[in-house]
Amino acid sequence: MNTNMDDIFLPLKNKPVLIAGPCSAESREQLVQTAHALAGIPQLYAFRAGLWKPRTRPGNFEGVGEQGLDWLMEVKEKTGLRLAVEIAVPAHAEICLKAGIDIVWIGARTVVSPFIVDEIANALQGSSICVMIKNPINPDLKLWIGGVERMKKAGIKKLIVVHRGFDAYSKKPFRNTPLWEIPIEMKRLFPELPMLCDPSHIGGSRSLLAEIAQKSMDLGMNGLMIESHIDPDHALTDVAQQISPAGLKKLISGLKIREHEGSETSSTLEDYRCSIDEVDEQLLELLSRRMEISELIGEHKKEHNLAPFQAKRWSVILEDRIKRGSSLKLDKEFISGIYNLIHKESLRRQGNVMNEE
């Protein structure tokens, strides 16, 4: 197997990068058996396993800790697979560096703390290890960016970002809401960094893995990080979201890998894109005009001592626009989302006008 780690930074045509393995290392036999079952997947880049698994509440299985490194090294010796391990504190980083782990990742609950990320970055300072940074558990793009910047500042050259979804008030049917717009923006800001998707933590269920994986491929992500266990129904952690090696092989073989930026495009596609650009220009002009009218409304309300927010009027507007949008075959949630944003900006502009001296 090729041991040059730089190859993960190249999008693999028709072969998305795959990092797979159990949520938790439970025993030597479990790791070795899972790794052997996964090793036949051509896209498999690295074998993952959690050694330190603090749970939300204590008392459940919290990982085997450092002793699992010996089992992982046996996996590497027998299969040639690279090894990926989650680290949550500087001591984990130091242990993994000493053991020769190829890839470490910083989890969603760790990324939320700049203090801890900074300490881990210092522990990894100047090393050649590959570091994966998951998005923070809350939808805060700046925290995600901060994690990348702290690793870069520490001289880490091999960086990967991982989208694993976000904790949100309403997230059904997902364990963690995808909020695809956030990883898309992260990809725009750091186009040089590979981005993997973690369907296991987004979906929280085996039944959703294929759908999420396909969506991530359609959005141009470079690969997948999926939890796979030799006997998922009896796993000690995250039973519902782990998939068997056979199931994972089927999932990967069923993915449709489409061309993205950089490939040649047809004249027809270019024509469509030009049309989109023209429509967007009109949309922006109309939005600008709408906000000008909102400011005029703000002046009128100020003159007549009316509150910016008129609940009855807003209810009528939203109901009407959703009805009109539906007649034009536009999704109700899409229309509601757009108009809530427009209304928020309108109120902001009216408020600015009304607060002027």
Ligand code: PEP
Contents of the next structure:
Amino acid sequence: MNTNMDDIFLPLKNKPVLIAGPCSAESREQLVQTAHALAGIPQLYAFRAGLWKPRTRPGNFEGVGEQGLDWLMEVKEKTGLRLAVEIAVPAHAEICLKAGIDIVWIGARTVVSPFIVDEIANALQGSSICVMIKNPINPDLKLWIGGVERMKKAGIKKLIVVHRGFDAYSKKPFRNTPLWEIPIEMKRLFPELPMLCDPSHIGGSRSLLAEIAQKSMDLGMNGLMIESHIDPDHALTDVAQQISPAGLKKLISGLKIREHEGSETSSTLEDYRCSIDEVDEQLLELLSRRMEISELIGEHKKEHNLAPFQAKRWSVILEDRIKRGSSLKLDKEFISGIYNLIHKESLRRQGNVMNEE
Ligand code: PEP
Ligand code: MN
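Now that you have shown the form predicted on its own, what about the form predicted together with the named molecule?
Complete assembly follows, chain above in first position.
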């Protein structure tokens, strides 16, 4: 099936593609029913299912393992869909190669370990299988690049990268923060590699999928990998983020696909806007953290019978921030204005603490 390079890459060059299927293979019926229900989506490029599930703690459902391969083969026979499976150790790679799986992916928890990625690359060496490399859990672009380089070194030619968001201290509203500037930089470094977005693992909840998918399309990504389950509410893994095939159809038909080829300016503008959104998100998080600390200070002052406003401390802060701001090429008036607002809000918060009885 995957002998001709273009067979697998051609659809990725034309319009955004979709890889969909359940987080985990659970039963033959679940796979066959989900695949049949998805098969009508024109953009569907491959059917995904996890056979071996990396779980944060042992004891949860860890996948059906090798027995799920027969069910997947039945799906392929009945629908003609390409199959995509996660591999996390060399043995998985060998099993998938032997079974004729079209696409394997290396998950976010695996990409963080260069030793394992090396071992998997060795197991795949010389094969013509298509390999997708997810970004590592932590926001480390170099690890992601390392995953790609290790596969290239092993002679893997059909490579796709998948953006699935990053673990972060403050995640809300996402399960994994998108940090769009990282996939943007990855795309800049490897423009020849198709990039898919995985809104399921970024969002962690059904309600966020459409917005994330649209954003990735606006950034010119080549497609989406979305978890879809015939009965999402009873899924054995990632229950909150899986979507029904009907819901997925609706989501895909609601996407606006804008022209990217030849419209260099607008895609550059989009990249800048994304970076601004990202920086603003960090700014807001920092401001919120600052106000939390102010409240703690307020409590302390209340306990020690100190007034919220301490003139000496405030003038030290203001002078210092204006100086620091200047060294970062920030206008004095601007910094002074911002700090006056921040200080006013801090006092208000501290005052609220003081007024509590
Ligand atoms: C998955 O796609 O099912 C998966 C486990 O993803 P990730 O490695 O991104 O967590
Ligand atoms: Mn999942």
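Positions refer to the first chain, counted from 1. The term rigid core refers to the most C-alpha atoms you can superpose between the two forms while keeping them within 1.5 Å. All values derive from a computational prediction rather than experimental measurement.
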Would you tell me if residue 273 moves between the two forms by 2 Å or more at its C-alpha, with the rigid core held superposed?
yes
For residue 298, state whether the C-alpha moves by 2 Å or more between the two forms after rigid core superposition.
yes
After the core is overlaid between the two forms, has the C-alpha of residue 287 moved by 2 angstroms or more?
yes
